[in-house]
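Form predicted alone, single chain, as structure tokens, below.
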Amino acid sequence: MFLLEKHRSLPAYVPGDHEEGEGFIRLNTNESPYPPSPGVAAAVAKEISKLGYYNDPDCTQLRRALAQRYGVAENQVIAANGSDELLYFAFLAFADSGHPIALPDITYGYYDLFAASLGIPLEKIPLREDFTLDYKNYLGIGKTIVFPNPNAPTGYAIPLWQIREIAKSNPQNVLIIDEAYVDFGAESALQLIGECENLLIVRTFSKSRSMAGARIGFGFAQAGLIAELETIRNAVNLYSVSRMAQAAGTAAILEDDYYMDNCRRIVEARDYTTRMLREQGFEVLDSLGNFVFAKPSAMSAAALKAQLRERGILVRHWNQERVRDYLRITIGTMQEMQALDAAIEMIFGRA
């Protein structure tokens, strides 16, 4: 009733089904199936008595821990309320109606929403027929560029030399690499920030570090680019990373071996799931994320999603051109993926 006219047609992000508690195996939201490390709970508990005080707006301890873990300077790190907030800050900082964004036609859906809310034109560059990204389409394009590496929902990644070529061919524009899934097998572009002043790497604690509910994101870039992002953060949402989230994130970095071991377990379960689905007649892309993108042959993807839900297993489906025949299946524990195997055998009448 009071919403400005320019906002009335904004699209809405449609998340996966949100079902908690017993009775559902959540393979639809790319969360980690493992709990946070023991030190996280202890660190959060210590902050409860301090909730009457504002949190550190500079996220000093968290940024210091991240800098030490990844071998960069503290002024090359920024923290935010989830990677989505950091991506929004980057869109706000580096793109507008006169500075469009280029991105793949099949990718993370929130990019579209950020652009729509900010009035940023998008150039959607089609992935190849096999869903791989052709880096040559981005060379010298003269636009802000964003894509996940590995991409979502396909799971494909491009090599570092191609990222370098994209960045160096667009020296006046920022290249945003969303590395939400990099810990599951892809190579990070972090080593390129020293030579590419226009490269921004965005990461999250939601996937490999078991804290989707804590909302912690972080980014790496040269100090000058980070300072520009801080200008936006200071103006928009200075205190966005809560006291509890900062404590949780710092503790998680200090117990990083626990999370990297969980990543290895997820990769093992992903390999098992890929083999299992292919044996069941699915077409499965070679994913480097904590999910697989799979096309069933015996029935439609939408029908299979519905039948799996009836058996308490949630998976993700989009009724959009090019991807409506596929399901994105998050990798859970090995036990959960074996339950998926059993359910698919029952559905296809092979049990």
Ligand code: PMP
Given for the second form:
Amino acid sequence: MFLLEKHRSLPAYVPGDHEEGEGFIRLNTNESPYPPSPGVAAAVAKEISKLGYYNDPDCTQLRRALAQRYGVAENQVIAANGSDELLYFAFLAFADSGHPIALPDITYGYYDLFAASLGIPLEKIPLREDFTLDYKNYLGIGKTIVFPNPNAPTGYAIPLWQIREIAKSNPQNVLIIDEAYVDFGAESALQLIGECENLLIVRTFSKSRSMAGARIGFGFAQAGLIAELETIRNAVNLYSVSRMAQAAGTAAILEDDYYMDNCRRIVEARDYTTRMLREQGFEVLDSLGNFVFAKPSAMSAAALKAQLRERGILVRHWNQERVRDYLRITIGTMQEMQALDAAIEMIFGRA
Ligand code: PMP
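Switch from the form predicted alone to the form predicted in complex with the ligand and print that structure.
All chains and molecules follow, beginning with the one already shown.
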């Protein structure tokens, strides 16, 4: 009724089905199957009595913990309410109707929505036929660029030297590398921020650190670029990282070995899942994320998704050009992936 005309055609983001627990194995939203580390509950509980007071807008403790963990200065770190918020701030800061954003045609779906809501035109650059990203397409493009590395939902990463080339060839524009999935085996571009003043690395606690529901994102860049993002955060939502989130994130970083061990388990389960699906006749991309992108041969991806759901297993499917033959399957525990194996055997009638 009151919504501006220009917002009426905003596409809906379709999240993965959200059945909580209730017997479902959730392999559809790239969450972690493991709970947060033991120190997180105590740290969050300690904040409860202080909820009457505003949280620290500078996220001092969390940023300090992250700076120490990653060997950067505190003013090279920003925290946000999930990496989605940080990405939104970056879009708001660096692009508008006269300053488009370049990105791959197959990638994380929220970039489209952020851009649509802000009136930012997108230049979608097709991935190669085999879903790999050709970095040469981004050289000297003269636009803000964003993509995840590894990309979603393919799981393919490009090497650091290619990221460096893209950054160096677009000195007037920001290159946003979304490292939501970097802890599962890809190389972080963090070491490039010293030499690339236009590079922004975006990270999250939602995948490798088991806290999608806490909404904690963070970013690394040179201090000047971080200060520019803080200008936006200050104007839009200064207190966006709650007391509980700041405490949870800080406690988690102090127990980081726990999360890195879980990442190793997930990588093992990913290798198992890739082999298993190939044995079941799927085409499977070699993913560096906590998910695999796989094309079944025995039936359509949409039909298999529906049949898995009937057996209590949720996976992700997009009814979109280029990807509708594929399912994106999040890597859970080994036990969950064995349950997936058994369910597929049953569905394909081989059990
Ligand atoms: N980037 C990518 C590539 C993602 O897949 C996701 C989550 N699905 C996000 C960012 C957002 O993560 P969050 O806001 O939970 O940090």
